[in-house]
Amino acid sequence: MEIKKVVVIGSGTMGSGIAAQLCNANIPVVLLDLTTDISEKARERILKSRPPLLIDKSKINNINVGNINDDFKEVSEADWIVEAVVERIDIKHNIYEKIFKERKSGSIVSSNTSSIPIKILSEKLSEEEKKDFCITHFFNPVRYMDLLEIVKSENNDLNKINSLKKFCENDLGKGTLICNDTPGFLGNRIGVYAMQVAMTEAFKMKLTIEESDAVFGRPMGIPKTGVFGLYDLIGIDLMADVLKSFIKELPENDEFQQVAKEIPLVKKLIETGYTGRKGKGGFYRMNKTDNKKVLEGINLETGEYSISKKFNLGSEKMDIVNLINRKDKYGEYAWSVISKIIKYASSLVPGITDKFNDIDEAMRLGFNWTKGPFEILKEIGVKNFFEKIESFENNKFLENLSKTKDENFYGERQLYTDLETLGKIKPKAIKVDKNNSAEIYRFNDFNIVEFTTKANALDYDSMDSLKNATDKPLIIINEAMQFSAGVNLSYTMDFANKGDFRSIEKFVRYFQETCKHLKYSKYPVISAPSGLALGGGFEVLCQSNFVVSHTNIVVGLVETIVGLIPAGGGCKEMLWRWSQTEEAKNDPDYAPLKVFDIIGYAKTATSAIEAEPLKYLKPEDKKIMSRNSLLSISKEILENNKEFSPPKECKFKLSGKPLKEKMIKLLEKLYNDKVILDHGMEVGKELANVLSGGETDVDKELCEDDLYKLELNAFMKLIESNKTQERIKHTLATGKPLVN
């Protein structure tokens, strides 16, 4: 069936998020609530949301609002009706009665519940109505969280369920898993259990919250918040309600019951208003000392707060085997947590799903884990796992695996989708090269480079891999959340701290050479970004020949924030793009002034659609909703460009000194208005020198190498400055900019 119109009933956080994502996909949607005023306010919240729920504000035109009394007739025209009202079964039953009286024959009806079983939701429906009813459990925020769980029942028309899955995957861009009707479905059942194990084991082993979060974080392939930071982010009171729901729904002998028991300290935090970030604080809180904000952490034994000190485990890279083999309490904690998660997840197969791989995908898509429990088991190794594990009675999955000792038990990844993804094809590839920052995979007719550093930050090794992979058509693509957050500032500052500026200059030159090599390579180069593509990450992207972009990107040149200017060709490429406009053909200063504004203010776009007006992306760049389609569309481009010829080199005519003076006047106004301070002025002047062409005039033609040289000189002058180094150190320490 084709879905051309959707009605969403309930305009709270989830209903609004679902409606916004439908808008993003250009699907007409009607948002209904008790009153039109409530729905209208929800529409306004969608428009003003931060981070934005819409990929472009104009998408709001796809949404109409109304109320469930006067406008319920809209249901009769909808192909899909989504119920997203409060989690009260009586209210839901009343809504369903109205929907099934009004809906057209064959339309899909679904609930966005996260906890109520489908058998209870549908108990008052007829057998015929049950065929078209399911649960569609989106994760919040809907635009950014990839996971969607479709919960089916034995009554469903499976063709219709599969049709809905296909729509949600291709049109809404969701990683869509079909689940059985069990408490918590897939993601929350395992994800919440994992959180509770990490918490209860930290209490039991007397770890500090900082120690626990350092282990149950990046070293396990889990987001850096860890468990206590994540509890604060979600809300300690909300988590308590989630646990009560599991306690109620699960049998008494379920292992979840042991870790869901109320913890006195948690109860006390809730009672005193310490419910997490939305309250006065939680396990962590901000406090003022000498008029300065200081982060404090709670002592799990005493309940007292003290200044939080980041715990250094020695490595933030995911390395499960070395982590669990550490001969200290952190290794013991890691093994205790990981082994319990693996045991629990495997004990639920085939009850919650007969595809154990789907549990891993749920953890990746819904909780941003790098690897799920079964892939972690594969990484540990079957033999090693059973040598370490103490018991696994009544666990049929592990009992069977212990007998077969099959190290290749895992099979293929991402079975939930028919799309050809990077995760699916990597195991079939030849690994050409691997260093500390990237891997090269080789196929019959193309190469892939995947960055592997924290946030995929770029360094010398990253450039090596890119340069070495251009002996065939190249696709630059990552499974990680980010394409690249830019050049590794820590890598750069290590040299600066030693006064080794020659090595920094050598690296920037190599970065420039590599980007130029990508642009003019014999074979086509494609960048397929998702997530962050900032600074140096954008410079790689914009000097690729083709771009296939996920709609959920954050893209821009943000170097001025840390007291630098783009030096990998970012200034050059933006100048060239803006110089191709009609306005620039009539005014030689138009393009440089536009770029001066964009780079100077470090403007970013929060979607592929927003990126185009800034010329971070071009009209011909592909912009797609489904991240799982990045690879297949990239391959199509390669297939259609077998007769590829590199582009012609760019030439520039810039005004030089008169243009630079215009830019400095703009800076002086900002300085006088105290928008920028002393060093902001210096950074602006260096940027002005690059974008004006330096010592040139409008009759002189500059080549790309001339612009690269200007970028490099400005970058080196700034990186040698104490003020820039102060900015970088502050940003690395706090994650926030320093204005100096």
The other form holds:
Amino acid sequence: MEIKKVVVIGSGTMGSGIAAQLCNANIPVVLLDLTTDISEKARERILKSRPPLLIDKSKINNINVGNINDDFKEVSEADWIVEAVVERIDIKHNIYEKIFKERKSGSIVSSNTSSIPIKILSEKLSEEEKKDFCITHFFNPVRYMDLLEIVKSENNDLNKINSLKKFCENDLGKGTLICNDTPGFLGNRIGVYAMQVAMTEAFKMKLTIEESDAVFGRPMGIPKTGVFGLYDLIGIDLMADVLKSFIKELPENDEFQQVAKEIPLVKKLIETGYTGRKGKGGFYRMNKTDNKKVLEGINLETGEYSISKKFNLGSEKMDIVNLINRKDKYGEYAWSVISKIIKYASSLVPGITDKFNDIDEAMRLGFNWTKGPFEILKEIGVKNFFEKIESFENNKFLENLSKTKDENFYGERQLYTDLETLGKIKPKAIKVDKNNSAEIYRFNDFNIVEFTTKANALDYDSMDSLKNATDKPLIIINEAMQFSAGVNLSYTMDFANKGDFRSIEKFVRYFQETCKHLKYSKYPVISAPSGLALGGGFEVLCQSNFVVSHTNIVVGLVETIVGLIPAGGGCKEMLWRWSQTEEAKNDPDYAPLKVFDIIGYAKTATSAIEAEPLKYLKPEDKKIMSRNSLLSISKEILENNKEFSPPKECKFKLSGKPLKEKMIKLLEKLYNDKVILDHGMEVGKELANVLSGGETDVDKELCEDDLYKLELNAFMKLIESNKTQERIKHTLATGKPLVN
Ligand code: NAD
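Starting from the form predicted alone shown above, please give the structure in the form predicted together with ligand NAD.
The next block holds the full complex; its first chain is the one shown before.
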């Protein structure tokens, strides 16, 4: 079955998100709603969405819009019809009646419902029609949330379901789990239960929302929004609806019922319009005092708000074992929450799925957990877990495990996909080295480096691993969300605070040396980024020999925001890329001025496709929708480059002083227009010095080392200045830029 055209019915949050992702995959889509006006507005919303639903604005041309009265005939040409209208069974039934009258035989029809069982959705369909009907449960926002649950029934033609799964995996890039028809399927059943446990235990144990979010967050391998932050993000009213549906669908004795009960404070928040970020605020709210925005947090006992104080638990890395062994209320809270989640998830095996592995993957893909409950159990250790847990009656999975005491019960990861992923192959590799910032894995004929810091920020250790791993072909890839958010600024500031600028210089030199080494080593180096590839992360990427990029990346040189310039070869590499253009052949200043504009404004691209016109990525760099395919495509490149020879060294001819003056003129205009302030001018001048080649003229040839040297000098001057340090401190403290 080939999917060449899709009709999406319902152009709200989900319908427009699904349509946009189909556009990204170059599949023609027709988006229908009650009126063309509604679907036209949805089309505009897609174009304006932030973060963007499209990987490139031009993809919008894959969408046509219409209404369900005049344009329903489009259904007869579609290979797949997705229903994403409001969650009302009468409306959905009416639509199915129309669809099955109009569709061509054999086409797939699916619903995006999050709570209506397939039994009920399909109760009016004939046996023949039921064969082609399933649920495709996407998560919001569709482009960024990796999970797709396909819910099948016993009537389905399994070949068809499998080919839909392949399409969704390869073309739409979704981690696709086939689920049974049980309430909340896998992701929401466990994910929402986990949120409810974390919330009710916080109330019971009298934790503040900040304390609870700090525990039920990074130290447990859970995104930093924790539970109360996530509640605000999803919408407190929406969560209440979800809970109502669980209460209705689940048997009375299901453990979920205990944590789904209405909480008076939550009810009051909804009634008073505190529905979360989209409303007046929620558990957290932004308040204005003295014209300044202040973040406030609610007191769970009194319901009153006060200034939110960030709570620091001392560790931001996932560290579940130490966390649950803490002898304080945080350790107690963590154990209480995670043990309940593990107990609940395991009690559902084999009831909702016989593959416990799929539950973990649902939590990873749909809730961005680093590990699911079963892998957390493995990390705690089977023996440890049973020593700590009080009871687990009527739980076949745990009863069995308590008898076998098999510490290796977990087996392989990511069983849902046939693709060869990093998660699958890591356990089979030899771990040759590990430091605080990265790990090196060895396979027969290549190495892998995986960064392991928060947001994969880079430091001396990260560079060490890269350098040590070039004794074989190398793939730089990671399972965590971000490829790398850039150089670790706190690490750099620690030195600056002590006035130890020599250590900073040593680090930057080592960074440069490593990147040069990646580019020119005997064996090919491949970067396979997804998520953030910023600053130093981009410098690693752009000095690798090949790039296999996920389409969802945010890439760019953003150093100027914190008062620095790229000094790991970023300026040099961008100059080289732009100097290879036709325009640059006739004008020696064309490339430096382009790069001055890009780096000066810290321009970023929000997808691999957008990255190409800026030359952050090259046309030959692979741009892949399916993140799970990055490793196998990288391996294919290694396979095809057995006879690899490193590139030739680049040479540069730059105009020097007259070019620098041109750039300073541009800066002066920005300064006069108050676009930049004093320090912006200083940073701009340092950048101008590097990109114009310093003390050179257009007849002189500069080599890469000359440019590295210019980058280093500019970087050191800037990091030593108070105003750059102020910018860095401000960004570290607030996550926002400081204009000074
Ligand atoms: P929404 O309210 O944003 O959009 C629903 C759209 O359906 C509206 O544009 C409405 O005009 C249209 N519509 C209503 N009746 C129609 C009809 N007869 N014909 C054509 N269009 C009609 O809803 P949503 O959040 O996009 O949810 C859609 C479906 O996806 C629901 O079944 C929901 O349970 C499910 N879902 C939602 C989310 C989420 O996070 N919002 C996540 C997963 C699944």
